[in-house]
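This document opens with one chain alone, in structure tokens, the form predicted alone.
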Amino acid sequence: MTSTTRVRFAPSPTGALHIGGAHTALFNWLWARRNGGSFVLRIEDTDLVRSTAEFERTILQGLRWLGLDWDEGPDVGGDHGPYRQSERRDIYLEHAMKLVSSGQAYREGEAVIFSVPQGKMVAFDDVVYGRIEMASDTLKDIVLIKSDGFPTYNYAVVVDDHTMEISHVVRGEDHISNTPKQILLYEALGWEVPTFAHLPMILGKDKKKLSKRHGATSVYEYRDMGYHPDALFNYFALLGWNPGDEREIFTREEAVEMFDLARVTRKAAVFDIDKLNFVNQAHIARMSPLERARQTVPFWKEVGLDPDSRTEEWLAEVLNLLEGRGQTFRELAEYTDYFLSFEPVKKRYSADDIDEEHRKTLKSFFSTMLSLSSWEPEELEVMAKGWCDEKGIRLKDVAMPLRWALTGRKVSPGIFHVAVFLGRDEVRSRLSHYGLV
């Protein structure tokens, strides 16, 4: 066994790759990239039924778009692909054999069955969970080869582990009741036993296993619905572990330096959307104004506007009005649609609940506005307030009516610096749309 930290992640290519299984590939990943080691991809596509390339396809996908890069790996095209255990099938047969010949495996037709020992205690100690004891008497023989020629989980993973020199096994909880049956196989080939590192499960904010009802649960719906993939790193990687102070939001590489598997917690981690939301919200504002605009121009067109008819540092002057709104980039896109276009407003906001003692004083009001000689955010407030003061009614009589007539939304960032940017003929434009001039 080397004395370099090796790591793996070895998904079942029947699924996408969902929240539990790109949790497990980070902590693997941090634990290679903070010990300078190695992290492994290995694809577990021996369930000839279920597995597709379409799931390996996504899987990869996932991985690339939380930049979770592997190290080695078959040469695909001057990169490295994923091993995959479909391929390496000669391999699980000639050590299988030899369990036969040693007399500790025996054949049933095709299969290859391990004869278990009886009456020894299997003991490991795991990093998270300490010491996991199990009598082999309550196990039973162990299947190494079906009768179709391929290995079954608890065998090809042993196989695999020893000759990819893995040197750390880090996985789900629930795979500790296999550790066991694997360490046997270990021992009867004289191999080396790798640490083993269990991580608790996640769980929905009911405490019940993560489903669809908690929200998505594939890592790519994540991209889809406009998180950030640096969010979805730091918010993954504080599920069932912290960096011993209060820190809450950190860049990948603060991540690396803090890792250590020993503050990984037993107790089960909880998916909060929200708690997402939040650190999702913190990475876009670090973010330049630019890049933020570049990753919010898919969401624009999605809900049918045109960026591309704008330079990137006007949308990115649209995005910087906002202040920090928006938890995602589909809702920078959606908080900002009227920016790029008056139809979002139109179908928002029709001005019907105006009425006519009530209108007579906006179009006063908005004819005194346009007619200012000064067109700053500033300088419109100062106007607005004494027009106010002089006429005895509330600002916010005539900045409400404004705000929908401009932005069709009862929320938007300040009114006199929307009306600023989207410029005095189309302020005036959106006012007459509504006979409010």
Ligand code: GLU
Contents of the next structure:
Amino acid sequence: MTSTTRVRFAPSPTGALHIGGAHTALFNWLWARRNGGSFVLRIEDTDLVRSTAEFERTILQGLRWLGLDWDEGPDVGGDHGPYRQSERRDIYLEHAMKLVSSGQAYREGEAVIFSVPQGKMVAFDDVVYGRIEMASDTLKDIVLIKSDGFPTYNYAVVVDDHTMEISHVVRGEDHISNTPKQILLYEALGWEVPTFAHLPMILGKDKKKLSKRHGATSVYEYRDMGYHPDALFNYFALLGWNPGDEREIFTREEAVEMFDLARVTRKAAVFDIDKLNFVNQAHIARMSPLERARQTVPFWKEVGLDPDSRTEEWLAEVLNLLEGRGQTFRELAEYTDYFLSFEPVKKRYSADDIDEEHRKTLKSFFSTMLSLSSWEPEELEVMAKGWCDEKGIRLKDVAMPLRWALTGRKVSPGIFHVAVFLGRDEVRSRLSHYGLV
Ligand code: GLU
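Please give the other form, namely the form predicted in complex with glutamic acid (GLU), since only the form predicted alone has been shown so far.
Let's see the whole complex now, leading with the same chain.
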């Protein structure tokens, strides 16, 4: 085994970057960073029918968003692009012809086919799954190059992993059955076999293969739903691995420090959105108020608000009022929409539920409230309690109508805090819209 750690993520560009792929990429990246090694990105685009440049682009974007930077690849204007199998056809053909020359492979028209040696026991020690053995007699001959001149997966992956000097092949458990075929090819080519570490499957809560039925499957959808990449990173790291203690919330740097392939579990991991929400909420809570506000800006815009007309400090203050409520940036934006505009409140609430008697009481209360000399949450609360005691009514009989008129919601931060933050004039104007002053 080579002493430097070199790992790779080898997606086929036949779909977006899905949870399973991102998980595999993440574990490779962690292992490379843990060991000060290299993380190689290789696009396996030999399936001409299903591969598209657009899928490749979204996979790269998804990796960048998750912060899974790769270390090398052909120069593309100062940056390095990924390796692409479609650009390496000469290399595959060259090695296939060597196998033909040595009598280990044969041609059928344009195709090149490997003769599987009989009577051999192929074995390897998987870092995660332990010793795995397979009798070569159970295998059919392996197509190396198809008649269209393109290599097959099992062959190209061997040539690439060898020529790219990959030390550890870390990939999904669904590839365990391919590994003996690949080992036979390494042996036939006289190449050293890398270390294999297969990762457990990720299933939905119903223990079925993860699919659209379980919710968003592409990592980019999670960005659009208001998740922070550090939270997704943290959550993916917990699928099939844990730091060995109670820790569940950690930064990238902490994950790099703690990660060990030897601690990966065999048991299928369950993708649990509630857990992801919990992790996301914890990351939002750890972030600085200004950063939290910046991340929420696109979501305020999405619900039709104009956060750009406010200062970042003001937006950060608004979010501070939530005191940790809200599990995604989208929720933060929704839960605070009424601070940025009265429009959503009007859409949600009409005040039709208030009868004349109650309205009279409320008018009297609100006019007293609006004429208070000081406009501070404590003053408002003391005044409200005193006023209610005197009239023999419950505080909530005035606080709830106030909450509805200011926020259009049943639940909000302390309503006197909301009133003070909105300012006396805005409160008066909202109450007057509902005929409550
Ligand atoms: N292109 C293969 C896949 O997406 C790569 C498998 C491997 O890592 O060897 O499943």
